[in-house]
Amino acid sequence: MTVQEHLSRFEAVAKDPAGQLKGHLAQGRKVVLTAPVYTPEEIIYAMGLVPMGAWGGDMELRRSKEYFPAFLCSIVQSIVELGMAGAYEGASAIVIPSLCDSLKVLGQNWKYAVPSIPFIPMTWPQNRTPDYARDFILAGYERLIRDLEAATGAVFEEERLEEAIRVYNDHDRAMRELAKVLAAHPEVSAAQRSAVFKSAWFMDKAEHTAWVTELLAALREAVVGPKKLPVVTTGVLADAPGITALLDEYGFTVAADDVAAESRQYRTDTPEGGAPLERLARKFQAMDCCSVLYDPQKRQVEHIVRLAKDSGAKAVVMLLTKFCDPEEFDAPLIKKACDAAGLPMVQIEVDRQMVNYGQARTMLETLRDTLTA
């Protein structure tokens, strides 16, 4: 298959999720929906199940307005706005994290607006680097076990987390691989690489990794089309068809993320020693650099900086999910930090609802004159 022949394939999925959804049901396989921003896929993975990101969708938002103020972050309402409609039927049951106020939110209001979809939490400790932070870690673990079991009737065992693991931190290698190779392949479109990143949630990730193991030789095999302008993407989602699509009209390319959707996810691995779930909780508590990880020095911001400088990047693009308040927290702390290194930002404010992306367009034309003058 050619690049394009590749890509194609991950695009076809990222725009259908319901369709992965009816064919995993279709093959007997119970699916677990997994919201934003860090759920341990790897337990529910390891008890044969499918983890399927629910991370929302564009859309107007009407039903869930019932459980939500309208300033409330969009990705959260549009997640149970699907549910209402019936877009989840079929799944066994929805993990939310606790990471920020709008999760924990989500997590009540979903009992009630979708009952007929348990909804199961996974609490994080705030403060999750200290030895006393995975004990607590570990007793989150065996309760999503045990409220797993209870809703879909698998069973855990513990040496099947083991492969479970492997298969996840293959796919984390491979996803930063990818990261890595499509920069250098400006004809990749933002559209392109978006649908790569987000197919990751809808499907297996044994058979989404295998996908990016072809997609890379075919990249490497490749002539590189021509140059662009390279820019690092920041934000919780970077999947608007709106903004990819501007992105490719004024000749920008990706060529590193910090979004919580894509890059984020794959940054660190579960390590090796010791028994699996204690491996995955001291993974989680070396995750660091994000927005909704509680971090006093604010790492975050010195770690964007210095991904535009190792990408080549000429600057930042903050894609700013509306009303998301520890994006908004740390954005003034990025432009700072961005312009005292001589990096253009742009800071765009984007949602799920939006329709017009008129304010997007001038700010992007704008960078792009900037850096072409």
Second form
Amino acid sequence: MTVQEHLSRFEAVAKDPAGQLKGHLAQGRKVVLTAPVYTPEEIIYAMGLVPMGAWGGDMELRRSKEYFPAFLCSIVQSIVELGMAGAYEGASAIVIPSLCDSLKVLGQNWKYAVPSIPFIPMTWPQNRTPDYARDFILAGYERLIRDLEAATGAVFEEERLEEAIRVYNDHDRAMRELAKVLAAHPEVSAAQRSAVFKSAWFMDKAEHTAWVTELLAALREAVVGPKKLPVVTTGVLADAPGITALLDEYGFTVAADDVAAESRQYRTDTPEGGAPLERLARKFQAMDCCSVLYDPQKRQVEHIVRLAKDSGAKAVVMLLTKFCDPEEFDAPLIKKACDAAGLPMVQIEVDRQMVNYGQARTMLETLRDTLTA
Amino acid sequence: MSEEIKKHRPPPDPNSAKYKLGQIAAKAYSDAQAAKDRGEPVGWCASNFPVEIPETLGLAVVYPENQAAGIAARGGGARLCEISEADGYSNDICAYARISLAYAKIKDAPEQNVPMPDFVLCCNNICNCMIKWYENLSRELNIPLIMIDIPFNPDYEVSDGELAYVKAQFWDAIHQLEALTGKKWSDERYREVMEYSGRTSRAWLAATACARYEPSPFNGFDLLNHMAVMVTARGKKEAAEAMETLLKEYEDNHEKGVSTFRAEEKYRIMFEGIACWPWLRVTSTGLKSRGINMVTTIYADAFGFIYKDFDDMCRAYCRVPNAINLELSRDKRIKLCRDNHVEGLLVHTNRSCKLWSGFMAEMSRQIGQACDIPVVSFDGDQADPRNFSEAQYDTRVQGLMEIMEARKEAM
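Moving on from the form predicted on its own, kindly provide the form predicted in complex with the partner chain as a structure.
Now the full complex is given, and it begins with the chain already shown.
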């Protein structure tokens, strides 16, 4: 298969989560939805269930307004909208962590808006590094397992978690490698890159790793396309077709990303040593540099500047999800740090209900002109 | 504070609860400034951070949320919000945070000045927005941040796991503060603080429960002012005494058949949400002019911090509003509505508070159904005056009144 053929496979999956859900169910597998930003998918996977990401969709919001005021982000609103429209029917449960206020609210509203799919909370500690936080994470896992067993009938066995961790660590490594390799292949469009990352949410991770490995092999053989303007993207999501199309239209390539639905997922592997559940708890304790994780040193700010420098990016494109408190609080500090580092940054407000990309177009056009002047 | 109310009233009696409570709130600021002037470290503290910790350690703290409310009530909200917005903060962010971050930058607001902090104390049992706000304060001012994470509890009861996690953090925070300030924790002093906190809380609960009388001996808007003392000073002897005075006054009012609600009480409602501080007079008058008394709010229940020991205190902090699930939040409100013979629910959909407003639609539907009362909401903001429409408020309150009136007539 050519690189383009490989990429088309990912695009087909990314565009059709409903088809993927149907496919998993047709194979007799049970599906558990996972809401943003971090859930211990390894536990779900170890129980023989398929975790499928539920990050909402680009759509007009109607019925979700019965539950949410207008000033909650369109990610949580569109998850409920899709749930109420029956898009997730067949899923056995949804796991929703409470890492931001809107996610806390999502869990509470879900119970009444979509009663056919049980809500399972995952409560993480924000003071996550002390030893006592590990005990709290483990208590959260126990509760998650209990609820998953009740909702699906599947049984958790810790020995199988060992294998699931291996599958997820392999996937993490493959995705990190992919991000690095794609930076050297500007012929792969921003839309295609986005599809590879997005498809990971809907596929069995072992299968996705296999696909990514094949893509990497094909890329090694491929002719590198003409240079483009390398940028770092940051935000919660970067999958809006309107945005990736504009990045491509103005000649940008994603040199690296700090996107919650993309590379932030793959930075931290589960460490070796100890019982599997405890190892998984240590993974969460080691996670960092994300707007929804307590960050008293604001390492996220420096992380973005460093990422841009290390990847050779010429600018930072911040895709700021409208009404996302955690990202909105970080934005001014990131801007200040980018300015201090002489790194151009554009801040584009995005929304899952977006139909008009005029402002984004102007900003990206101006950025292109600035970088090429 | 409403200018209109001030204009028509004599100066407060220094023995009155109102005067005493006002003095306690004002003294918190002057004490902190005096500590700063003496060269002692001063903290900025989140409103639901366990006040027992700085109180037992003898540390002076001020509360940015109270400061922001004060600035907003005195007309400075938009000015300070705009300063933060010019620095790149979205106007979708909590207005208290925008005001506070602006103050951290300009360090002066005649509406309510506070000493600049040497450390910040954060607790997210009110919202996770608080974490981001305090992270930024800590970074911009280059001062230590001490954070107690009290997670949103999806269950009705506090689990052993949550309690252990929260308790460990309380001790962590105490030890960090000891190291930072040189002050020492004293069990004896803590028992004293716990005792005062219990006394204050019992008096508060009893005072707010006087709303069960018809007519209520108080205007519910009083609670919005008095709660500042409950949040920040309930571990102080003076607070216990002032709240006991308040209780006595309310009982006396009932005996005499008078009320701080200066109109005929035709309807009794529960008000949901933080006050619209920039529009306090408008929101208060809109009710009073129609004979609607806001007899209760969740604050009546929220600040009854009665606990028997350290563990119990930790558990109490896990059960504050905004840290509890929809069902427990709902049941607490249903109890308040029933105990206080509430006839309608007025919901402030507060643009500044995603957590408080986020599941309010479903919860208020359930409350309305369980109590068989009408529910009406209006859009507003706790501190940004630009997010409130007087006309919409008026129309909605009128609508609520008409439904309550029709129901009375049908009885």
